[in-house]
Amino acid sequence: MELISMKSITRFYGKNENRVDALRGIDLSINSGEFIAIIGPSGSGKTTLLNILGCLDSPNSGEYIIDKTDISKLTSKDLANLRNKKFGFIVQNFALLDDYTVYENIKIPLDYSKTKINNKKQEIKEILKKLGIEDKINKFPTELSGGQCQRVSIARALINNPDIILADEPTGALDKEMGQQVINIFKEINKENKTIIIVTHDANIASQCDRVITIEDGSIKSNN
């Protein structure tokens, strides 16, 4: 069942001699539970994409439909709402709190939808319980490895029990044992008919997608 639907979708940046063009006529499908990779060199437009995909950036012309929504017609208030419920983000650096717990870390999606924090508690332990880190429920970020902190951050994109991950360089930060077990952990998430879109420059991450979209100068030169 097709979930995000792109037509024409195009992003600039600046004016007249300063404009850059980020986005070219992205025409792209994405159906419900895919794990799709989107690949491409520096400054091709894989996170500006990435970016509008979950609402975090807007084109500048195009169509964009998720779920049936036009996201043109959304409020900033809905669309804030839509990225809450619709979407878990990771990025490459963790984005963790320091001076927050793991719990408080995970928690925080949870304080902007002003979900009742009641069995909370219990469902983050088991998402902790479900990465192999819930021993580090109270433990703070820097007594993390970096493995540990990509599980948090990873626990954090899940509580809200979204239909869709995005995440850019999810393993760039990571060697290559801890990079593939964070991959492992997103093909066990898959099969929970979670789509999954990852930017990534690894090749071999790719690989194990179902379909790698590749990007270069702000288009879209392989879908496959």
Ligand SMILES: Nc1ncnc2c1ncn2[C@@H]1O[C@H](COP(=O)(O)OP(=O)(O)OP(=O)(O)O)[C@@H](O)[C@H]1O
Contents of the next structure:
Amino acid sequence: MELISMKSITRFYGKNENRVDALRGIDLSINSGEFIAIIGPSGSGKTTLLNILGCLDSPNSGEYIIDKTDISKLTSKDLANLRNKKFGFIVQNFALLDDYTVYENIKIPLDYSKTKINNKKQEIKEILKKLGIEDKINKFPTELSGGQCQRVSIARALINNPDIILADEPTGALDKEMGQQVINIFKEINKENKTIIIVTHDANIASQCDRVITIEDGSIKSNN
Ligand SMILES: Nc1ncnc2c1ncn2[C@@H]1O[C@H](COP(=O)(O)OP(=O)(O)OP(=O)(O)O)[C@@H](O)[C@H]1O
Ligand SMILES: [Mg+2]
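Starting from the form predicted alone above, please write out the structure of the form predicted in complex with this ligand.
Shown next: the complete complex, the earlier chain at its head.
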């Protein structure tokens, strides 16, 4: 079933002689349950595309439809609700708050969403257990390894039970073994019919995805 449809999406930054065309007409269709890799050179538009996919940013032109909803028709409040409900984000370098414990970091998206989870602590414990770091629940990010921090950021992305996981270089800061462990976690999540879209520089990781989208200079060069 088609979950995401993009037609002729463009995004530029700056204006006049400073204008940078980050996306130059992206056409994309993604089915629910797909596991997709986005690859391409530095500066080719991968993060820009991910931000628009996740409704963190809006295109300058083109059409973006999620689950039959044209997002350009939504108020900013409805868009924020859709973003919180549908998407889990894993950003580069984890973006964990150092003054918050693991538990508090994971709880952040719950505080922003309308979903009321009665026993948040229990829910968070279960996710940490699944990721193999339940003993770290009261630690601070500075007390964890890179791979453990990455798993905390995955737990934070999963806590709202989103349909779509967007991950920007989720293994970029990890060694090969830890990177593969993170991909194995994604494979498990994907089995639960979650749609996963990751940006990666790693050809080995891309080869394990259902589909690889290659972006160059703001355009899709291959998609298969
Ligand atoms: N906020 C911004 N203001 C101005 N230009 C930007 C901004 N964000 C991105 N760009 C430019 O848009 C282009 C695409 O950037 P983007 O971050 O999407 O690339 P990327 O493929 O994610 O690169 P990388 O692999 O290095 O993360 C680049 O030329 C970049 O310099
Ligand atoms: Mg990027």
